[in-house]
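Next up: just one chain, as structure tokens, the form predicted alone.
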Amino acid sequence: MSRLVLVTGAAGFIGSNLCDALLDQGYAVRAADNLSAGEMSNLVQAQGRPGFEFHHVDVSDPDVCNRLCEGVSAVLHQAALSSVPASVADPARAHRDTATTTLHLLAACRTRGVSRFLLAASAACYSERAVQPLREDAEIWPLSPYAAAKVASEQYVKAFVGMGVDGACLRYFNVYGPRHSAKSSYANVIPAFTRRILDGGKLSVFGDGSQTRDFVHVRDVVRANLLALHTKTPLGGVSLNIATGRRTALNDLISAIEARCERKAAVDHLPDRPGDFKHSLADVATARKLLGFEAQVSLEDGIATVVDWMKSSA
């Protein structure tokens, strides 16, 4: 089997940490991006290591997806468009550049004879009626086209099974660590509370900040992929929750930032934001079964990782 593994979304925070993950278990890595979002510093321990090669192209287009996937055998498909306010915005660009994509590299993936396909999908994708913790099989109801495109997406993985690519559906909750941008308009709050404390300026919290979320750190995705890609059971399509388990209120989250960093914020509370939903914790029993996955970061350590990163990256 090729050691070869397409990562599209590479320049991305999930997407780089993938890359240096593959490259110390000796794979070669095709990193795709267009730049859109992810940034080439992210890729930097990356580049120059032995079978890293880096590709600035849309994986919209189905003749570049037909060329990235020759020869590899597996795509771990990290691009999207990531945020939600972008997404309410602009619905027909989240759908290309999530739903279209994942269509048209797993058409690729048929024609080249890839052997596993890993969706990054998305907890967002969860009614906010459905009972917590969510688990794989409760009601589906997006609320916004960024969650759509990832519903849709997921379907697309399960009807290619049934066309010969092996695949699965890694639900991630909110993921944080190094390499997170303080400037995304999305993804979770970590980076851009922990930029603002650092920098002693003022919290802009939606609602009034007793919503949980369930927290798991990078590390613990990219350990997820893995276990998914080395499985030797095929994974028909399924749908994981990728997540701690655990949840945590955004009160007592900034409370945590605040004792790593030493310091304390004002905080300024604005109206709920359209397109979220009050609470988020997941059943992570079938990702534990299926591939033996187990958060193992806690939140004050994947905290430390993240004031450490920022506080040299300054």
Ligand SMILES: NC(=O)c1ccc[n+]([C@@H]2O[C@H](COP(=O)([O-])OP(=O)(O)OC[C@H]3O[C@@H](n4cnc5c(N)ncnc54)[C@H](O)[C@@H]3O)[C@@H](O)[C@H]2O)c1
Second form
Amino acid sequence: MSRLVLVTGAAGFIGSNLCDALLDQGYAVRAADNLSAGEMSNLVQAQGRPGFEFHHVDVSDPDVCNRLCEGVSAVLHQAALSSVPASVADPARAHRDTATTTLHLLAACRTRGVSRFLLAASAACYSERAVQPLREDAEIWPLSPYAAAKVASEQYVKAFVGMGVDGACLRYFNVYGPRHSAKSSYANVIPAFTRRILDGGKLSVFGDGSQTRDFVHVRDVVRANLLALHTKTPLGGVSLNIATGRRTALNDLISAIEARCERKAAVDHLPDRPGDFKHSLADVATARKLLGFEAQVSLEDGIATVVDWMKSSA
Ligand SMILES: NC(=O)c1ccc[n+]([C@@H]2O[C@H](COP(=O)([O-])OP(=O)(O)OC[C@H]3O[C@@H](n4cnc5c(N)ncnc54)[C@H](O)[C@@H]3O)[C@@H](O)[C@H]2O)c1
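Which structure goes with the form predicted together with this ligand, now that we have seen the form predicted alone?
Every chain and every other molecule in the complex is listed next, the one we just looked at coming first.
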């Protein structure tokens, strides 16, 4: 079997961490990104390593997908318009970069005989009304074009199983770690808060900070992908929560970042933001059962990797 793996969205936060880990494991990596959000600086470690090739392409083009899938044994599809607010601003683009890309890559996998497809799916698919901790069979109700495009992508993964492309939908929860950019105006909470605390700025928190999230380190997300890649058991299009199964309140997150930065931050409490979930916590039993996956990185250790990376890349 070929040891060549295609990673889309490879210049992004999660994609670039995946490329490094795959190369460490002896895989050849074909990396593809249109650089709409990703940065080549994320790939400096990968570039020049034996077996690594980078393609500056758009994977919403079926011909591009067909070329990229030639000779590969698996596709790890990370490319997407990864921001919820950006998807609200431009729903058609969210659909193209997230769902259309999935469809064309799956069709190319079928043509080229690629047997494994792993989708970067999202916890954003779950309904606000779903019972916590969230099991994979909880109610699905996308609240944004981003979430809708991820749900559509999952359905395509399932549909293509019957057409010879085995795969899984890895529903990442709140992923954090090195290379998670704080630059975008849509920056996620951990990089945004870490940057502000390091710069001595004020934090803006919606509500009283008691809202909770399931923060999972990128190293664990990478490990979940490798387990799903290696398993001999057919995955059958299954959806799996990739998370820690632990809840962290925003206030506790801020304390953990402050402790690592050795600096306190002033906090502005704003009114609750309509549409924000109060809590999001995964039930992780299915990934444990099917993949033997268990998150290993503690919040303290994970925050340390973010702070150290930000200090070193400043
Ligand atoms: N970061 C999280 O917390 C999280 C949570 C759930 C799911 N996800 C999913 O994981 C994946 C990776 O997320 P991330 O945080 O690394 O995001 P990211 O924005 O850093 O990476 C996405 C990459 O895809 C590229 N891209 C977008 N459209 C493309 C296209 N049409 N052709 C080629 N490349 C394209 C971007 O340039 C970017 O480099 C995404 O699918 C995202 O939706 C992320």
